[in-house]
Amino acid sequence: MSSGATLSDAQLRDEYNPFLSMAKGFDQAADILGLDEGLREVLRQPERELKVAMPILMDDGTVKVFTGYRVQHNFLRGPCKGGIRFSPDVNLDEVRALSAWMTWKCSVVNLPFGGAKGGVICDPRELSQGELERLTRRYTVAIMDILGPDRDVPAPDMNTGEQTMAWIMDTYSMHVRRTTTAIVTGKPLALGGSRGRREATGRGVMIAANKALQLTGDRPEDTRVIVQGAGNVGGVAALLMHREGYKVTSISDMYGAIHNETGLDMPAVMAWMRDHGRLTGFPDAAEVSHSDQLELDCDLLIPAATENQITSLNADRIKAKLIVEGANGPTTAIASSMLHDRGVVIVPDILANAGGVTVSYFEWVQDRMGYFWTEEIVNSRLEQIMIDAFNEVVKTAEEHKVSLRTAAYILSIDRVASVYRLRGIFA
């Protein structure tokens, strides 16, 4: 398939459905592993889905009802783990897919967690701080029966952060009548957060990029990088990679992208964004559209914004020879196959962006034992886990002669399936 134009509208809808995209990756790996149909059915489906309606008193005195979800995909290896996002685009299929990806992500880096994900349909830009707090606390109460340090531990995701986690922790703690710091991760340091957590996903992306260059035989100083997204993933990765010698030529936020073929001064770019609230207007850089940015000439592309950015409609125009996925599901299953057939190396999301959940695991461990590590220890342990996981995925890919994405699925699914066989079926 050379162009998405050959797909019907129904086929395009299926391509953009993140749960179906996840299922395709799962099925490819399951075929190679020879999983029987019963076990496939167990591992493919979420174990629990909760939909809640939340009436919120708005600042103008009106009441508005918001919809929220929490999907727990799998409990076999330990408590569920996964972020909560606030976005107008949240839907159940998206949350289902993200919860499953969390299961495979935790497994591929060998953490004792299952996967979960949550979301609230809202536009945080249209809500005041007070409305956001009331919405967060009401959402916490609505899903509280399935939360707990040994049951389900949320974390930040799109449009949520340390303050959101602080509100969740406080709401949960007030209801159980004791301070329970291990109920969430990604908290402020003063509330039991971990040093290095804010930068962890971006740092993990950089570590994955460094390892990938070893596969392609390239050097950071010879590598032109395009980063889609300038938040805690893309922005941090771009800044860290700039310090490592990579030439970051383009970066984007929700308003647009900037580009300079000779390389951007990333500390100056991030300072500009902090001062102006957006990247546009940054001097010594051209402004380009989101769609054009992905198709710029580069060596390494890091999609670190949201899912379904590289699809059958634009895959044949992607010029990067290496893609490291900072976001969850940024490349559709069809586009991934198209790029693999062209020889493009893709470090999949469940490996490349696993730095965040790895340091979330560190935070959970530190909260439970009441002893906290230095940032040097956190970063050192993160790097070791990411390198070990990367090496295992590469070894699996070589053994089965498959892409890194399929290899990551094989490794992670096999670990979960092995636990299932050991535990058996409770009756």
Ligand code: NAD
The other form holds:
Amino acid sequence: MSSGATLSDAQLRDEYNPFLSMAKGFDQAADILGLDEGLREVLRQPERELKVAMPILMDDGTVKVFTGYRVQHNFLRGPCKGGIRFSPDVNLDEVRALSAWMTWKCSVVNLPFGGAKGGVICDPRELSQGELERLTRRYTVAIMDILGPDRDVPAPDMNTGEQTMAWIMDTYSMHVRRTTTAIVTGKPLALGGSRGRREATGRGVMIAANKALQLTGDRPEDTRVIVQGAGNVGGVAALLMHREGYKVTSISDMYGAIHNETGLDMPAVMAWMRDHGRLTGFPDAAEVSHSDQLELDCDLLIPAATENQITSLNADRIKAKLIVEGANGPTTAIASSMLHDRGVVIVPDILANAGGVTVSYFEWVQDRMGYFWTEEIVNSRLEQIMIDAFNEVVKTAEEHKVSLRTAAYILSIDRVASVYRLRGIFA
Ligand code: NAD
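Can I get the form predicted together with the named molecule as well, since the one above is the form predicted on its own?
Complete assembly follows, chain above in first position.
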């Protein structure tokens, strides 16, 4: 596989396009499955894309227009499910890719959901709480026609959280004139949230890492872990894995990375971040740059920030033998093959970070029943689903002699395709 140094600017642009990355993974699996052309075309592209322009009254009295998207990739297996991200980098190809990954993710863990994703182009750090609330409510109204507990159920993603979900739930409920808790997941507990949801993605990442170590025969205590991102996914995974005995040697946030080869005291690191709003400055660690962090010596790398972090430009210098993808699309398709060729095992995003959508599914089920489970029940059901999915992906990889990523695509595409065949094409 060629290295990034030999790629032209246009090739690099394509490499960084997450929708093309997703399509590459899809095509490889579709070839192996022998998927016919018609189904391939149906499953490759989103079923519905909505772009909205939202005028928002800013605190200084001016009006600013924000752009938002909601893309529904597929709803054949059930209502669409997928997060909403607020970021200046949001673009349609990114939202398209993320919506497709949600379809494959829900299918890999066998949840009765299709896939969707939403995004608003904004920098939440530059918005006041009031502006954020008005933007969230306006966005909800703008995409409301395609939402619903049986149609499309959003959840948090980058820079959105429980409060955002509470505003969406309230806005939707006010419009339909009844409290509709099952319209979003990732809500506060008091509004019909699920116990264990906040930690679910990070916990799922840890379960995936535990399973991957079983394949190599390694133990958590002997495993040095680098985590990129200290948010809902990375921060929680690092904390839970520290508790499980893993040695977390480095963690980063958007401001920088910290490193201590003997292992970071993760509860102290997270307390520092809560108090100071960033990781850097933590007394018991050295500071390293974002790019250097990924290339530090380690056994396990968990990219849990954003997409396109491991690319043809740095894949050769990644030292980890095992990568567990907490973020969506952190490794480009080219980098993935380069690493696979070097024998690096990658537990792909659609499997590794599926813990979040799994407990979102539990939350939706609990809201619809009006009956809530204990945290023990949530965690043990999550663990069972993650373990079953991991085992099925490994079995598929062995059967077809392919990477875990291709195996995860094969498993999930095959499930969605068989629903299409049984339902038939509506005309
Ligand atoms: P978050 O906003 O809670 O946290 C993101 C973290 O990454 C923050 O600590 C931020 O400072 C850091 N960050 C941003 N850019 C960075 C960079 N260039 N280098 C290092 N750190 C950087 O977001 P999250 O919910 O943890 O989501 C992270 C990723 O996981 C996203 O790709 C998201 O789509 C994916 N994901 C999230 C969930 C979920 O339940 N929240 C589920 C599945 C997948």
